[in-house]
Amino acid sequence: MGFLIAIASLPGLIIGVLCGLVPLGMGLRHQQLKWGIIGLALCALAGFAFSLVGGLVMLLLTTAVVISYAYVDREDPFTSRASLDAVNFEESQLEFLMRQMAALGRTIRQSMRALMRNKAGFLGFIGILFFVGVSVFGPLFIEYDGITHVERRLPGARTLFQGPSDEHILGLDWKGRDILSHMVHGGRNLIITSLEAGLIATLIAVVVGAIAAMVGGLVDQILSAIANFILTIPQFPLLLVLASILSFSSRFYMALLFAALSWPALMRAVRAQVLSLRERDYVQAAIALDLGLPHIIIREVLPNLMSYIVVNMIFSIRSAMYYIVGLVFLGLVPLKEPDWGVMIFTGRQQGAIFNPDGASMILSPVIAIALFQLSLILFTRSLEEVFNPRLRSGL
């Protein structure tokens, strides 16, 4: 299964290039060739970056938008020059397969376009990006600088921290060694988890806000109490309580619990926004067919509420970020280099922060978290415009 999660790997690399091939080979099928060497770039980017999952979702996404600039439905009066009295409306498996590649590559074309009209939003964008590259990628460049280094104490010098030169361009710590190293590997891990957490918090509040709004009756009031129960408990004094019994030996357990205590606001939101969507007519008419309670969430409720609810994953995602480094600072989780959060907690405890040549092993990390911070809340602004049409209008 190695593989499947391996972070910048030759054979991701490998996997990435065999999944570009498939863009490739419809961009010189229907005459794209410049789409098709863009979709095998990004596939095998997206492979060595994050291996077969990377590979596989680029590989869809590229090749969505492909087919999207050669697609023409011949069936349809209002793309085709047929008569209404010769459309067939008839379609095979494989015809509706490339109709809802067509739809997805559009989609995905409108979005960028989004993205890239709303000039804050791409520069947040971009820091995004530029975090998560350097996260990935920056380890085969930069190697990490885990042992001490007595010998490169200065003379005269009573501790090992150097301020930034041209030889360490973040100075050393007090170990005497290179904080620029610790940076690049101390990101994903930090990072990681603050994603999981928000993905998993966002998809509990969805879905129990949307049951409950749907169902109603005593699951409405089950899960309702639920959420308000948890709301009245402090979340950050409830995680230091928790993190002085429980071991926090793997990250994602300490994601999953970040999540359990984040979902209930957002539920609260989704519930509300789905009662009132519960009375619109469209709804109603898919009440009345008896489509069913998950077609009638995905298809019918969920789509209007997307932009609310990728921003609100947005903020989990911050939040969960917080937690973690203030759980690390305060020394309440185990602490194990390279981190942001511990090198802020190892900077408080070996005196950095009084120490003129030591201050960058802490503010390097807090203007990290900061600026990375600053990157997802002006990434917000173009989440809005990709998944409000309206905004995309500019109406």
Partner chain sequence: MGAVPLPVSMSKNMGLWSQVKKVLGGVYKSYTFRVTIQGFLTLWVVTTCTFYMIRKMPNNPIQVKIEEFQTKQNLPYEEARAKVAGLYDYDPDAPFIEQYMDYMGDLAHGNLGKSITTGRTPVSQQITKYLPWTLFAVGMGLLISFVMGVLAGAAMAYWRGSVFDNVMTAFASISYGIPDFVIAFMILLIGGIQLEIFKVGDYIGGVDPQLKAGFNPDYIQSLFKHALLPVTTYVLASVGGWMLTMKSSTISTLGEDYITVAHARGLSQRRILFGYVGRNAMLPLMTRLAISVGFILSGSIIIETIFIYPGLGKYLFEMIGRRDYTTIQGIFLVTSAAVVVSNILADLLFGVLDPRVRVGGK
Contents of the next structure:
Amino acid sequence: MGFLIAIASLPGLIIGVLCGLVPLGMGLRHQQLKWGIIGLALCALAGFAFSLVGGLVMLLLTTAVVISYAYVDREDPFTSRASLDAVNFEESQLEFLMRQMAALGRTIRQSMRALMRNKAGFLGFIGILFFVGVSVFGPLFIEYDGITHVERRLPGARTLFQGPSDEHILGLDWKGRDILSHMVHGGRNLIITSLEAGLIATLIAVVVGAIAAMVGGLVDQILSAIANFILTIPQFPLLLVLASILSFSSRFYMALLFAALSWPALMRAVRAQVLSLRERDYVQAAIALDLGLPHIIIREVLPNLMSYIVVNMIFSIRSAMYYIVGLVFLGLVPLKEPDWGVMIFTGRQQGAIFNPDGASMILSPVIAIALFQLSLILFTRSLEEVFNPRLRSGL
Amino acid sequence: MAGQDVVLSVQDLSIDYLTRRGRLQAVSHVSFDLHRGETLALIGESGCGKSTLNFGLMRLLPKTARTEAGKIVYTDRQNRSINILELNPRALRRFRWSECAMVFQGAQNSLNPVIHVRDMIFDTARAHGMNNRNEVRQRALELFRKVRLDPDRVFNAYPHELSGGMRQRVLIALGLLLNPQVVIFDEPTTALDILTQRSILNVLRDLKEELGFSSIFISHDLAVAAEIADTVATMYAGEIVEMGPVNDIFYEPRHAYTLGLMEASPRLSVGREELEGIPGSPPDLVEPPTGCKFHIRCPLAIESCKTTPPQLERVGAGHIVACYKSNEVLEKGKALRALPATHLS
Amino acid sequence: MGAVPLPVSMSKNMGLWSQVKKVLGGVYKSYTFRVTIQGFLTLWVVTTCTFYMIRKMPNNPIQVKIEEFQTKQNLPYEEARAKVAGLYDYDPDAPFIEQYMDYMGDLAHGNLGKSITTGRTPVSQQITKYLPWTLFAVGMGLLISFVMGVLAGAAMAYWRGSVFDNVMTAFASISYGIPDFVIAFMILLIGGIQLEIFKVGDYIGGVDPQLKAGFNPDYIQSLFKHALLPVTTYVLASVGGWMLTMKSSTISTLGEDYITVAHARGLSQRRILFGYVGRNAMLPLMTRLAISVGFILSGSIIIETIFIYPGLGKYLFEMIGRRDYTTIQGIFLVTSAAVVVSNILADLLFGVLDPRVRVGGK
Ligand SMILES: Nc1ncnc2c1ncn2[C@@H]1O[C@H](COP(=O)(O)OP(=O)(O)OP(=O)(O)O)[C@@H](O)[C@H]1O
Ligand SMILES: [Mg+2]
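Okay, that was the form predicted on its own. Show me the form predicted together with its partner chain next.
Following is the full complex, with the preceding chain placed first.
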């Protein structure tokens, strides 16, 4: 998951711009200049932030949107909406590709519209973009301030803590370092680890839950027993013990551990949903046709569970972040600066709580975490609209 | 028509739903009179506003609904006329169930799953001032017996312990508990098997003869309506387009839509193998078509159908219809009926 | 059974065996028995796993103490070691299996063992010393947030779309979205330090140490005063969840046919709200409440640490630091048992409240 480690870089920007030429070209060719230019800008931005991966993903998405505008909304060779869904065996491979892209683009546009419909959800989306953006682009503008600045001590002050000032908007920490720079640089690891943990937990939960429900019998009993068992042990105390054992040499292992502890709840839900879906006609038909387990799960069952799964993934991300900060706060994870959790931990140790000048050192990360988590929660409402077709069709 | 024996008189009633897309005119300008002891059957396609009309009669509409115009005049046993739309909440509460009860579409969910049947009965009785539990119990057991349920078992059961047909009958008994003058049956037999349907219909007919209440009976099944009704009203897109005595409507329909319904019903289009449906689907009630709302699907439509809505006109004793081509419809109906039984098409 | 002729002895055997099987099967099918067995099984696995994991933690109690002496009193290693050896009753070199068997043997007699690092006090005594604090603070918080959440959620659903609903929903989302320790810090930092609404020193800790324990008003007042911050934090962090759940549950109940029918039957507004809507909407929440009760014991390590509240969570954290194996083990066992028991209670409770899922006979 190395690609998730992202800092804006110049080569990335070049890659992004190169990627952006594709949607731009498409836009020119199909007289959708406006969308072409927007595509270029988005590709450049994504490439800048996430280099090749970001650029390529954005290239695919924006090109699809441009094509969907070109082929759906304009009277063209394969014009109408109806033809988009009809299967035409005589078309060339290129045409087929175009059709697929147009369909993808249409889905993206619908999703974006659904995303914006719920105001609270959209606010959450903006919040998440903000934090990710600051973590990715912030380092370009604000350099990490890592050394002790004794020279910044104010006359008469007993500590290096300082409240907010013009020069240092968020004030100085116990070593006289700029808190803003720690805020900008200190969120990335936390966000990425939580993200990884959430992704892995969701993956485990979906796979295990689907297998348990579709295979049934002994397999189901064993898997469910494991899940129940994990749900019974108090999670946070267990994490304390495990954190001491593993001493987390790598961030990824930490994510893996959180995932290992947080899949059971979603797994039980997925299992229950799959069990009830299993009884529906179309899944029964697929089983009767002997289409194979993976096929049934991926084609028939998953799409119906999408909104559920995505929302739960957000919850996993959230609880992973909670636990990481909790562990760091209790001093059980190696402290690597800069990090929001470490700021809280050292801030408390250095008496920032009882020092009115030092409050910023704890309050800044605390508020950032609160806002980020709040954004995640709000975002789930939009996700429900995007992934739940019943809601999407309105009313 | 409005004689002494009218129990319920609906005059020019319109009901709209406020939706995201705009106002949905679920019921528009409906008028009819319900006489003592009469059974009025409402027929029409799904979504034409039958349930909405009846919810409107009991003022049970959701908050998004607006009762636009009209009057609902109820005449109680002391011959006092009450406009239901003007009742205050307390009077309305007293009116409901003791004067006019309703057996709902979908009995499966009409009973609170976590409360004993007996408690629902006591609740209802107490809400209307009958506090003698023993008396209420006796009355309920008697009604259960009348609807052919095992009284003691059902009285002490939870709803989930009863079958669908049993629940339907519990609801009917519950509806008659306070001896109302008017009972509304909203598709009481759909979703039940033929035998249960039969037995419920028999029960209903017996009860009606015995207790003499008037009823409004909604059904998709025209054969059922033909069997139980005295008067039949056809609804289309929120309007009553034809109303008359049961035999007139079934044997001499005057509206193209009524005729279409007859033709689409297996048991009534006697002898014809091919059932003829009505082409197309009901109109969008947010933006209803101009003129006669049926003209788009009507095989006999003429120019004026598209522009000016036809008014209800009297065509026979108690038979009214809103159709410019009512005579042609009558002829066509007769011609169809005259076709040989082994018709090839 | 007897259709196929069998040799006499064998058919006799079969009869006996099938009888035994029938009895056993009957016992197994009995709900209480099955649940009890499953519960014990789970607890046994939890105990075994934690037993192993706890001892896998780097260092052991002796080592930790030695290091402490070395750094704090500047003793050389040998001397520190000798000192510790006299203090503790623990042999780090004993084989794992032996330790395990000993422990399980004790457990079988209902004995949680003795604490290693706190002068050989029984673990059960330690737990009964710290448990009441947690029960008091978290239990009170849970009760308050549940009651408030249910009332507010029902009101939000009833007046949905109103200004009240929108304001409360926003509040609930914030409460639900923000982690509890964040709220704790905000209360401390903003309320206590920046705005100086209260004096932090007066509120942290469990009770004013100057007061003598007992049923005198001062002591009880002090108990409540010190529980105020943890309870407020808990309530603020969890009331939102209850509000949102109750709201959606009430909304779906309000849309049920039987509610319309209840209106049609002319029932009074009050009867419908309490007897029909409220009761049915509460059903799904009761299970969750029972489960939350199970997690009371373990749910508050961070909060207790922030407010220096002498509950079980904070104590567990300290004991993990000291590697007091037996105490850690005991606390794990008790907290897991609470979860298991509350899960069973949740099942039973749901059966009582909702006749549709009533389990077992009767
Ligand atoms: N709560 C509501 N909000 C908005 N529109 C509604 C609502 N309830 C019903 N409608 C609309 O009002 C129209 C009439 O609905 P109604 O339930 O009265 O039909 P119906 O004749 O009873 O149909 P059915 O035979 O299927 O029961 C339909 O178009 C329906 O979509
Ligand atoms: Mg209906």
